[in-house]
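Take a look at this one chain, the form predicted alone, written out in structure tokens.
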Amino acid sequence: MSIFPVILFIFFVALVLGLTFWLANKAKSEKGYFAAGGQIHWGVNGIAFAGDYLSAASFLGICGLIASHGYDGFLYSIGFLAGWIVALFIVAEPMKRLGKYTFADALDAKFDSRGIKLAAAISTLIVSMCYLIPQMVGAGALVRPLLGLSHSAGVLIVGGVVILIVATAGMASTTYVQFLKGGLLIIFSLVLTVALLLRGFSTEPDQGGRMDFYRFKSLPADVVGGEYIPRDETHVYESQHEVNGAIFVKLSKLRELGRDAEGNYTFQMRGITFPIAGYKEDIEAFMASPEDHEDIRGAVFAKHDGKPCIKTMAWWEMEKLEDGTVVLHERASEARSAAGRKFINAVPVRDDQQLQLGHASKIQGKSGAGVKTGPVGPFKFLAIMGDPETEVIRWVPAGNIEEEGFTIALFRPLPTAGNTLMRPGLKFKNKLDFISLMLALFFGTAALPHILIRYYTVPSEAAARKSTIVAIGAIGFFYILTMYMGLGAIVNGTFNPASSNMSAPLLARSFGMVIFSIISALAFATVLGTVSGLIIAASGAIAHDILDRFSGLKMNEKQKVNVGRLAAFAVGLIAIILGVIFQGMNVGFLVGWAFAVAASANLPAIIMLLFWKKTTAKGIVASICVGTVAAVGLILISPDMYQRYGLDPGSSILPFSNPGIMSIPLSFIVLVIVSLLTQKRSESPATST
């Protein structure tokens, strides 16, 4: 592994920590810790808004969803951006006018209700936790290719650094970290997009000459005694499994081992040179005594003409043609042993190595070897992608196999016409699910606690409005870039169907280690900034809302800040645990859940407080409680959670995955009914003091 990514990663972490310690003096007072003193410039705050909002979901998750599902993935970008319209015209100035440090401050400004303080604080904690999960999952996904560490190690690193940031300098440090990484992320995403356009399209993408293009093979086979025996003598039948109604056959083949410049053993497969990391002594022991060392840690070694070889065992899907001929089609696989060893097509590889697939088999009707476009403009790129004569090979899960202590994930190619890829329908086949998601994204943005508290960092209502406009421009431009990066991953052979979150970093790696290291380090900084904001929001809810204002504990400013720091530590630990539990799920998809909870629990209370004079404190409390419980409860019985439980998603109680279409209206209805039933002059915001 190159040392450059490690050096750059250390540099970014050191820069963030240096900034944190430099700004620590601004976190001595309560206002300094929770709101950066309220003196952040609106321009800085606008880019910090973008840095806060362009989380792991935006960079890793959305690019992965676009690579997986084309235009349907981009709909997440549209939904995320549209929510800022609500923030601009409804929330920005009132939040600054009503609030002080937290979301609960604004809701409770006209009531002084202990119920609102508690309900709003609990809602903040739940939404923050829902949003923290995908950020930590994204951190774990990034660390593997960047540093060669495990998912758990990545989550621990992020958790530790963020806890240090928040506990040391609070919102001041968080703001400038978000400003820095937000601006740099947009700049280098633009650089990556320009590089992608200059490369253009190819039917045999070789990542700029860094990797030979590999065409998956098909072999005729004979059925002998129920076994599928390939007619190609270089492949040997090993075993077979039925997976989701299809027959998958494992074939083995000997591949000669070579050596790299450092003397480590390597082999060639799919045009990639794979180092057999950690096997040097094992292979030499095998050469000295083959009969004792044939099977070592799951890798099978052999001799051929006196030279060391490794036995690779790829999976092939059986197809029976109309004339009765049997053909085996080579498929991709990623496996892990019970001991945690990683295998690509049954070959041992380092943990940072990824399965990389996808290409355009036809470019505007032209197919075959060597078809290239050369550099294309941004509009030409989209025109080629959307052409009905363009065909993209997407790779989709085919099922899993358990064999001899291995868990093997299988993937099959799915040819998709360009115009199909660039229109809705690949992911959102259930229109109700799509509408529910868009409602959550549209209404959730203006109700996210870590977004709302940023309005308290600027000095005036006008500054709050201006910073929102800057955020909309920066975020909108970035989301346009996600379209190019996501589509670029699928046509450049840098899409890993086992972990779609890595689409953008793997695309960057195809242009060399420098841009890969910068993009990955920035993505890691993106996680740091967003998690910092979330933990600030959560610690404020605990220290300021629950312990100070709800419980009535008499604490001075120093004590409140210290309690906030302790709360940040506790929330950070919980986030680390959840990040490990939800490993492997697409972070963009997970964030959709956080938006649904925020839109259901918080936004109805904000809107009705601002625009309906009959809103009461009890109505707000009931709305928050019902919205939170409904959203979380519906998520727990959704098809995606059933799959997480190991159950059949088709048997889930809820037929769709996004709860917003039910939980958001329910929250509004409850607020109206309870407010009408509890009309008292002492509770009405129009008459209360």
Second form
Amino acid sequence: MSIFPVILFIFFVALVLGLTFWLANKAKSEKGYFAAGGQIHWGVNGIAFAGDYLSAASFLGICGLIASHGYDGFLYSIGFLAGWIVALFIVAEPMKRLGKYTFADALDAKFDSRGIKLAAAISTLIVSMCYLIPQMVGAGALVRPLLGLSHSAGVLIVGGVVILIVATAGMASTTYVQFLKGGLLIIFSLVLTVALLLRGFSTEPDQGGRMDFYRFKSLPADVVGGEYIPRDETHVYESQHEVNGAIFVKLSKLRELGRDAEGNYTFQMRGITFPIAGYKEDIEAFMASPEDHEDIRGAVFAKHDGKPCIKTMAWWEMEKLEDGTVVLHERASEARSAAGRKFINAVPVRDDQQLQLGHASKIQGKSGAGVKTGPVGPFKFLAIMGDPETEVIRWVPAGNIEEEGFTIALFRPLPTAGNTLMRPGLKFKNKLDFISLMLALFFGTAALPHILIRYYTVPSEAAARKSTIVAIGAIGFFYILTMYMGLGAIVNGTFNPASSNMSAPLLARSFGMVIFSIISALAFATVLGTVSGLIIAASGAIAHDILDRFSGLKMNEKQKVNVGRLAAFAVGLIAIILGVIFQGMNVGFLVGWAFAVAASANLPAIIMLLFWKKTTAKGIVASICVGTVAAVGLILISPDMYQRYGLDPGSSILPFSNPGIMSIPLSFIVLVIVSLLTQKRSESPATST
Amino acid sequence: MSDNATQTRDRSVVYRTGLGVVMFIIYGCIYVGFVCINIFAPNLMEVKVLFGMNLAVVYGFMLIVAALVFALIYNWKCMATKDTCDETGGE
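Please supply the corresponding structure for the form predicted together with the partner chain (the preceding block corresponds to the form predicted alone).
After this comes the whole thing, all chains and molecules, with the earlier chain placed first.
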């Protein structure tokens, strides 16, 4: 592991904490703590909005989804950005006009209802939690290649640093951390995109000479007693398994070990030199022993003519051709043991090393070894990607095998024509799911608590409006870049099908450690900033909405700030636990759920309060409660959660995974019905703005 | 704030709200059009329309660029009404 990323990571964290302690004296009052004093410049606030919004979901999740599913991943970018139109035209100025520190303040401005305070606070907490999970999952995914630490360690580091940031300086530090991170993320994503365009396409991407292109092989085989034996006798049959209807055969091959310039053991496979990580002393001890071969933590070593050899174990998928002959196709695999040993494509590797696949096998009709385009322009890049004569090799999961203490994840190539990759349909097979997601993304942005509270950090309605416009410009530009980064990952051999979240950082690594370290540190800062904003929102809901305004506890300014800090600590701890539990899920996908809950719980109340004079407090409370419960409940019984429970997704009673299509209209309907039923008996109705 | 100033401010708020709703509806229609093509005629998205790029990419980018253009127009119209936001300070 290079020392540079570690230094850069420590520098970023130190910078963030230094800024936090410097701003600590701004968080002595309630307004200072929850709204940064309300005096942030609209330009700074606009970029901070971008910082808040360009979370792990945007950077890691969307790039990963584009790398794995092409254009369908980009639909998230479009939905996320379009949601800002609702924020600007409908929500921004009224939120600033009506509110003080939290979303509940604005909703409650005309009613002074304890029910609204409590319902809005609870929905804020639930939405914040839904949004926190993917951020923490993203943090865990990042630290492994960056620092070589485990997922749990990453989640713990982020949780700890964020609690410190929020508890020390509240919204002021969160705002400036977001401003810095948002600006830097956009700049370096642009740098990465320009580098990608200058590199162009290649049918055998070698990451600028940093990593040789690995050519997967096929071997003819015979069937002997039900076993598939390769005709090439240098490959030895070991075992075979049926996985999801396909036969996978494990073949071993003895390969002589060599040494690199630093004395570490290496071996050759397909003309590429592979280092053997973590076995130097073991191999020397083995060579000194009288044993002929030895299994050391899953890697088998042997002696041949007195020289050390490794017995590589690769997985091959059987194909029976029409003429009856049998061919074995080499597949990609990632094997992990409970003791933490990891093998990628039969090579023992460090835990921070990743499976990296994907390339264009045909570029506008030209195929074969060594076809290159040279630098391409931004339009040309997309034109080549979408060409029917371009073929991209995507790698998709083929199933898992449990063998000899290892869990082996297998992946097979799926050649995909450019025009298929660059049109909708690879991810969203279910139209209802697609409509539901696009609805949730469009209406969810303007209902996210950590976005809404940023309207209170600026001094006026005009400043709220202008900061939203800056945010739209910055976020929109970034989302255009996600298209390039995601597609770049899949054609540059930097897509890890076992963890799509790492597509953008791995693409950066193909350009060298400096840009990889910067991008990874920024991605980490992205998580830090977004989690800070979410924890501030949740802390405000507990301390300001529930304890101060709902319960009516008499507290002075200092006590209110201290309660806010305690609440931040508690929310941070819960976020850490959830981040560990949800390890491995795509963060962009998880955020889609958070948007659905926000859009269902909060947006109907905001819109109807502003535009329907007959809205009542009870209607708002009912809408928030029903919207929240419906969205969360539908998620819990969705096909994706069934998969998470280990059940058959097809047995779910829901035909879609995103609840927005049902829960958003339901929340509106409930608000209308309850408001109409409570017109005369309760509080005066709202007046339209 | 004087009655006159309050009335001017109220008028400005009503104007901005109305303008916001109209622009939201226009953008919403463009967004719905995009979603509908994706659902009902996904093959149409393959058609090359600009610089060799297909409709899916061009429409997607257009939605992003249009959001910014709409936002700038909205701001310009709000400023042109001499809204009273300046009075509330600190733009």
